[in-house]
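One chain follows as structure tokens, the form predicted alone.
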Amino acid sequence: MSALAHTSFGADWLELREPLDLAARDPGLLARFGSCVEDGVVQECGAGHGALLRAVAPALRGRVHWHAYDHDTALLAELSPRFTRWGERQGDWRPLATDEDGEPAGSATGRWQGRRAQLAAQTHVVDLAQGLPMLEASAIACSAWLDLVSADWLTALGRQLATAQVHTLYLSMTINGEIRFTPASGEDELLVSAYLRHMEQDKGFGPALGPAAQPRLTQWLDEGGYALDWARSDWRLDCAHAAATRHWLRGLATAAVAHSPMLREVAEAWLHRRRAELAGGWLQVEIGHFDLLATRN
């Protein structure tokens, strides 16, 4: 079978990448993002199986209620238990007994007592290319997810944000486009622009935006009045994360031939040498990722 055969990003590629995001998250952003939302109301878009929830609980202060997004049914169906076993390893956070009656169709909630928290996760099955369902919520976030959607989207969302009480965003693990391979090599160039064309397919929501997020952004949430605080969340792949860099490399060049297929031989060749490079322990990746807490009065 060829090397560039289908590649999965689902349930199996969110395992793989939850400890390099969890790595690559800047610290102070995500605290920030914790005291911001102290008794607060979170949307998170593109929730999976709540790997984002995983990761901002510990910096949760109060009473928190986090409505989680996504299209993905069995994705959703994961998070509550996926967090209580979580919570067990941490020793931190044990679960609260639930009422399930009177919760509507494709949502459920979880509840859990913390330390110096006490959260209520409550999924809902949503097709976000419609749009962002908008509650009273305090704050949105989303994790390696905003570099999906369109500038038509995002501009819909800032029209919504004109008119809501919405005071903080936390839009982490978004591409920036910068890619770097040690050792290098010749063809490095031409299959990163490839997959980086790729990245701006139709999602679901339009032209994705992919490494144009950062500017588009910026305008957005400058007009809309909200202070940016910026900082890199750079993944670094190497022998240490071997699945999961075997697994980025491969999707990297699956894309690149989905985009030129005249590259085929080139991205077959580059993925056979860069996986030697990597069982040999040489190979180290570097992709340029960024965290944004965005907060208005």
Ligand SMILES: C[S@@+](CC[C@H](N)C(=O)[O-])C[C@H]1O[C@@H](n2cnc3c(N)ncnc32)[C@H](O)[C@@H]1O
Second form
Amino acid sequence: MSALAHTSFGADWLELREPLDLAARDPGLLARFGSCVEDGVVQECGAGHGALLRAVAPALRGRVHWHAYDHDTALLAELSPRFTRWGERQGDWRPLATDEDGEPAGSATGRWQGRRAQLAAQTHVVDLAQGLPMLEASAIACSAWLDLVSADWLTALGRQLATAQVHTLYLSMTINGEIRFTPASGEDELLVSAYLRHMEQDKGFGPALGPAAQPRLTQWLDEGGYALDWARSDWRLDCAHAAATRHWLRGLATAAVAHSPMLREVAEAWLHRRRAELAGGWLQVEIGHFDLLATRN
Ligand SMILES: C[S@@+](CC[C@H](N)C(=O)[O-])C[C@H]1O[C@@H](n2cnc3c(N)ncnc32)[C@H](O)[C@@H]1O
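Output the form predicted in complex with the named molecule next; the form predicted alone has already been displayed.
Next comes the full complex, and the chain you just saw is listed first.
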């Protein structure tokens, strides 16, 4: 079977990427986001099974209500049990019975008591291509999401934000298009360029921002009156993350071929070589990402 035959970006991929994201996130911005949402209501776009909630949980304070939006029912159904298992491993969080914290029973998918915060999480199966249903939220957050949406989707969200009380946006783990292999090879540029073009294809929101997300965001948030704090959150893939690196390499090759079918042979040979280098312990890949904290009064 061709090495490019099967690529999945489902729950298995989200699990593989979670430790990479955790290591890459800018700790200062993550901590500030945690303080910004003290006693607040957060809406998270494309929440998957809750990796961002687990990442920020140690920085939460007060009573926080977290609304997780995704169109994947199975991923969202995992959010609460995963948080409970994670919280038990941390030793910091215990699940609360339905109305133990004074909230009406049935209004949340899960509730937990931490050392410094009480958390209620609610999941919403929603196709966000139709827009984000606005609640009275103090913050909007996302992780590995913004490069999927289109400029038009951002503009529509901007219109909603103009009349909303959202004072914090934490937009994290967005790719910036920079990919560097060590050792470099002659085919990298060709394949990476096809991969990035593939990223710009419509993911259901219109043409995806892909690596153009950063300049678009700057303009969009400046106009919305937000103060912006940027930080790099690059992934560093190598043999210490062999499964994730293999998966990502295959994803790159598959996407490059999907965009330019004439690259199939080049991509297969390249993938074979890169996997051998990874197994030998001498491949490193840096994948540029950024985190952004945007705030306004
Ligand atoms: C790259 S994953 C990131 C998931 C999660 N934030 C994480 O870091 O593990 C993108 C997420 O966006 C969700 N998604 C994609 N298109 C969507 C849409 N139209 N409406 C709602 N969710 C969507 C996917 O189901 C997936 O969970």
